[in-house]
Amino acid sequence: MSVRLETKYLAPFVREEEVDFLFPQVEAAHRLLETANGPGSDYVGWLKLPRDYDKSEFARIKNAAAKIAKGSDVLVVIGIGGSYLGARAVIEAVKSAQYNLKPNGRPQIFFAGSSVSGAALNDVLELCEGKDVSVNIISKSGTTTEPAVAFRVFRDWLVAKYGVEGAKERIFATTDGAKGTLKELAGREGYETFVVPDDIGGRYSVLTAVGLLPLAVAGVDIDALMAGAAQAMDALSVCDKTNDCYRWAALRNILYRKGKTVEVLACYEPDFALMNEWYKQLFGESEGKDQKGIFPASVVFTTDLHSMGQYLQDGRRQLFETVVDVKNPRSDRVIEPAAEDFDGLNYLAGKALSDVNRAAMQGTVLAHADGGVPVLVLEVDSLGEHDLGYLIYFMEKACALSGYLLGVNPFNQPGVESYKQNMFALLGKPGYEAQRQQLLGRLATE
């Protein structure tokens, strides 16, 4: 199994016969899941998603990666939230944070479109002169301002430097299968395109065409992280409490109700850094609804240690931590003797940083246990493509069950509305010229 999940460091805090009251509650969840009855049951095409997959657009994807790999020095992913953290945070963790920078062979992965700042826009675009550049626009709708925008500068720019023909054979659109504004532009012009499925929402859908083409670009190897998540998919797919993505979902929720309503997700593995980000989103907007849900927080230890570790350690206990254990680093390094110990290291000499690490890792569980901090560990074999598909499987299906065990839908984000229709109405967007007005008397008086 790829995911463990370790809880001897939860004892203080949980007793067992805790998980055998709730669990009645994990066999609900789990009933509306499987058999799509639960809120949101539109958008759990994820669910069987690792087996039942449109092999055709697979094989597609394939040959746009290598299109793109043999003629681009650089691919340029537009999106925002789920559109492009799960691929950022898989290329990272598979090929190394410092991916952009290491010469592999493959193209250069830049990401624009998660915000609307003109100096980040400014600056992928500077990275991208001189070379030769295919653009991967993800958007279901074509109108999300953050990757529209940033689409209408690329897609210029393209055409700038290849002509409207050249540049057509360079932009791939990843959009709704039937509809929609990048919908009816893709078809008019002719570029290639992918399909968000209509029953996965943003957040879960790392492993459709939305993260599966700029990962094959990057030469990550999206047969075996399917097959990860594929493995996950029948391990996990019975409710009992050997279950352990099931027993973290229920274990989460206790502690939760026992006054511990932020999650801090730790790694000790930098790589795994964009993995946390892809985590916030995926538990911050599946769970924090109707003034509920656990608040999802992130560390990447040793490096937090020296700032927010003083806070886990000593600040306010309304927390709790999981632990991302990686077993296998993608690689390590023996510490070597000095002759005169100038450092007073040499009591490492013959050790592996590995070691090192996991000595951290462990005395820092044990410190923040007996600081009143409840620890869960999952462990993980390694962030090789099938272990990261397994996780991403995993967290996916716990964070559906934890949503319908706090008595929410895990599957909408009503609340990423409500910023939306202020800024369209303070940029003066067409229909929104009461709100407008009523907005602005606010911000003239505030």
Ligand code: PA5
Contents of the next structure:
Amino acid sequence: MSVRLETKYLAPFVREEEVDFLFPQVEAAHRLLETANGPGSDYVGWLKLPRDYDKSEFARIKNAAAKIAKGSDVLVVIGIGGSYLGARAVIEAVKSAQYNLKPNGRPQIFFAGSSVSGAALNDVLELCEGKDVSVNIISKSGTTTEPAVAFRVFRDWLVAKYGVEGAKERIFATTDGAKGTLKELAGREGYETFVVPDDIGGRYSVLTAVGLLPLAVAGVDIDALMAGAAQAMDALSVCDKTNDCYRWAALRNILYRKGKTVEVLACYEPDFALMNEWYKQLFGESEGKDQKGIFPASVVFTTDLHSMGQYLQDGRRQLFETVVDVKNPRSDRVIEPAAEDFDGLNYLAGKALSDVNRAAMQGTVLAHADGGVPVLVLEVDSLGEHDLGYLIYFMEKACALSGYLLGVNPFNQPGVESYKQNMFALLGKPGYEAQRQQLLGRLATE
Ligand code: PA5
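Having seen the form predicted on its own, can you show the form predicted in complex with this ligand?
Full assembly next; the chain just shown is listed first.
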């Protein structure tokens, strides 16, 4: 098993019979999910994806990745939210947060279109100067402003450098299989396209072409990633109290009902920092609606013990912690003895940094539990492809189940639309004239 839930630090906060009381609701949520009868059930394609994924597209992804890797120094991945976070998170977790500084003969992977910052976009363009570049534009809707603007800029850049025909060979579009502006443009221009399946929403899409193409370009073993997810799919398909995914979902919900409204996901490996961001999107967009939901926060320890440590130990007690305990880090280093113990660190000589990190983790878990923070631990064998595939599926399923336990639709994101409507109106998009007048009036007076 690649992910195990350790609950021994939870004893002062939750009794086992509380899980028993909730279990009928867990079973009901499980049935809703597995029979696709719950709210948002049009979007549960991720549930069987590790088994049912499109094998011929998977082969095409590998071929496209090989082509990109052969002819490019850089792949620019353009996307936002679910169309960006998963790929970046997995590259950093599996390869390194420093991947672009040591890509080991593979293309560097830069991300663009995840903001509307001109400075951020200019930086990526500057980094591409003098290099051979391919672009993967990813947008399910094909109309999201941030990636659409960035793509307009990069498309012009590619055409200026390679000509219209050359640019076509370097643009790969991942979008809806049938409709949308990007799909139409790709058809007209002749870009190779990959599909975001209809029944999979952005934040559940990392194991589709959305994540898989950039991952394959970075040399991530996507077969192993899918195999790990498939193992999780089998292992987590039975609804009983040994299902750690369901236990985590249930315990989160029990803690939420006791006023623990913030979950802090903590990991002691900096390579996990973007997985933290992926988790925040997954759970935040899935649970935060109808004026309900656990607020997902994250930290990387021990780094953030020197910034957030005080609050976590001693601040307002509305939070609980889920620690991702990576048992086998990607690499390690033993601390050598020093002549004359000039820095007083010889008591650490012969220990690996992973031993020191583990002591920090154990000490922190105990201190936080003593400080009134319920702590759950997800033990993960490694951040290798197989184990990460398992963890991704584990979190997706826990998230869907958590949403149903909370009584919300975990697959929509109606709240994300509000800012877009206002932004379109303020920018003068045709069709938004009345809203524009109203907003301008409010901005002048409020
Ligand atoms: O999870 C989601 O659905 C969102 O975060 C989307 O992925 C994000 O808004 C980007 O949408 P699109 O892929 O349509 O450009």
